[in-house]
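Okay, so here's just one chain, in structure tokens, the form predicted alone.
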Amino acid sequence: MSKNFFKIIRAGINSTFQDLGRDNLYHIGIPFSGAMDNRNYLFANKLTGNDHNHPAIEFAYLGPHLKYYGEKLNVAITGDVTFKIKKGDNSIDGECYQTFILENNDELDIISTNKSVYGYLTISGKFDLKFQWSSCSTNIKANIGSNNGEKLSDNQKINVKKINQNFVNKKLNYINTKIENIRVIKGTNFDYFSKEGKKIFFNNEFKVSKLSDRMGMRLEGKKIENIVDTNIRSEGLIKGVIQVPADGNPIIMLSDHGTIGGYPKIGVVISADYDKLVQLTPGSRVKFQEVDLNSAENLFKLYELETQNLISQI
């Protein structure tokens, strides 16, 4: 039994275990999973001294409320967050993008995200975890990966081990920002909408729908007209994928989307603005905008550039 651990008190909406996902599985019909914004995940780990692929909580909206048991250990948040850490009696509002300590009974409270969806819990230690094919990550839609493939619960206990003693204050000033104009790439059935439909595609504004989880984002606005076929084979899908049903509405595959679709695809988000878009709460509003496949390499040869002079600050 370890004499380490947090007590759930409050699980939040959608908090659950996350690495950088399983690789090479779309042919049994399992995705990637893993972190919805790599960035800020690899952030939180760097910051407590894990390696780029150690488990972390991921939390949407409203996080976790819990209390440690133990042997002191750094903790991190990323994203933009509010948060305070309880002290017996005193509560102090928490930073994001920097390290502090829990100590045995104190109580972290994550509150919420603020006008974005995920955040980003690590610790220097280790959660005491199954894994499935290699990775934490878990995907409750098909009950795959630790945590019995289910969300956080309330007055769940989650035991930790191998805490990491260095205890050296950390910190990255960084600032999330928003994005509107989402570069993409056409797609494999591009040809199936019209020029009308292609026109409000890229020149329209979207409104992301309330109905987006980690699964997939679908947006709201003037429909996208077919004028092939408003159906396909099926056939394989990749995360950034931009699907168009029936209805002319588009949907965006995220990180726990079906590895096989039969709607038209009429485009794909580069790899660069994922992060980001996985950022936009329900009501925002979106525009696409074309890049050929040669920019987009570019572009995403540049963010991990950025990403990784960022990670070299800490």
The other form holds:
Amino acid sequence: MSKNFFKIIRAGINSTFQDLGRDNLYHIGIPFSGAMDNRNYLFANKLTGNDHNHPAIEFAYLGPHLKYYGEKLNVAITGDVTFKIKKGDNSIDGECYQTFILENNDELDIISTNKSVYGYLTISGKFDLKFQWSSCSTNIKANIGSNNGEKLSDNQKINVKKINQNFVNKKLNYINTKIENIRVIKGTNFDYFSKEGKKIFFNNEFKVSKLSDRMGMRLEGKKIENIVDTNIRSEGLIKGVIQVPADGNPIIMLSDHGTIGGYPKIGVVISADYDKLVQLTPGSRVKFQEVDLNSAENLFKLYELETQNLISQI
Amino acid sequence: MIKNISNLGDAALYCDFGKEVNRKINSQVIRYFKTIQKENIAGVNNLTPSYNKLIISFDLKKINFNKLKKIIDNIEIIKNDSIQNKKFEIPVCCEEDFSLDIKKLEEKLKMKEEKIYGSFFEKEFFCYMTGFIAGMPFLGDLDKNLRAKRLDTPRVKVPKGSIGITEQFTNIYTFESPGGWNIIGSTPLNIFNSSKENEPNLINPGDTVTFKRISKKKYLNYNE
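Same protein, different form: I have the form predicted alone, so give me the form predicted together with the partner chain.
Shown next: the complete complex, the earlier chain at its head.
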């Protein structure tokens, strides 16, 4: 019996353990996984004094409601999240990007992510987890990673070990912004699409569909017409690839994507826009904007510099 | 040899080995894959070999397209004989509960069930690639008369162990998964084992596979 643990009163919609994910397994069919919004994940770990590849709980929309038993623990939540901390009869509104302390019998109720999908919870300690291929990241599709490859479930217990006794209060001033123009590089099958189809892709709005998850984001809009072939010989995929199947609606590959696919690739989302892309809620309207490789590389450098700069402020 | 290298987004190389799908081209893909894997190039974080393409993903914080392309352009490819390939015999039960699409296939191919199975079980297959879902092998080539299109509407759930065929290929569903291949049987053998971190896949690219028909009784007792 561990003396420090969380009891899950309500698990939430899709709460999983995530870190930076696992490399070098695409060739056997295992995707990267890892935290969807890398930047918010990194902020959470820095706030609670952890290294950058330390397991966090990622939640989507409705997060977990937890009760804590044990020694004092520092906790941080990042994203655009509404949550409450309950200490006895006292209920306090929580604030993101600011550490707070949980003590024996306190409750943490993560009520919702606002106008966004994912949020992160980290602690100044270690969740007691089993790693696979040196990562805790849970891929529920292939049952890989911590928690037997499954999402958190109601009434389960999460043990905590090695609490870091440094309770410095940390804070970051950060406001999440919503992306409307997703920047993309043309895909390897861009010329499979009609002139009109290409125009629609870059000029029309698309709506994020409800059928979106950690594997992929489906979009709806005016049909993008294919004039060559609606199938290609199956080949590798990476996150950010936009495939257009026969129905003419784009699908963007996200962190738990299938490693191989047979639909034409019209574009690839640039690395700098990925963290914001995954936060788009169903119903959001987006446009695609073309950039070249050189600009994409520079935009990523800028994004990375900004991230590191923000981390150094914590 | 690689015919052309282009960029797939800003963090991957797209190596094109040509349009055709055959063992010769695929063997080249696999040789490149194994060489690059051995080289352990800093910044490369994933390799995805497929029939006639190789995708090399990298960490944009550590390397970029042009630098990596230069390395790949000048890489010395290891010889064929240093690659060890294995042979497998996979047990398959084709009883009614498992051969979900055999009746439809009889119509599609205008062939009797016995003929379809006769041709399928006679063949030695070659593993072109693994993936889509963890450990799923893509095996070829089916005889020309067994080549059928995918289902019009893919199944939401194909049971684990199912053997599917489409076009010139056959595969094994290592997990319950959505899928549109024509299901002709099921294997009780575990093809993917995530607890074996060094070698989770039973079948790897370059390996050869034959299938052996087994009874339902044998299927049900297989893992006991």
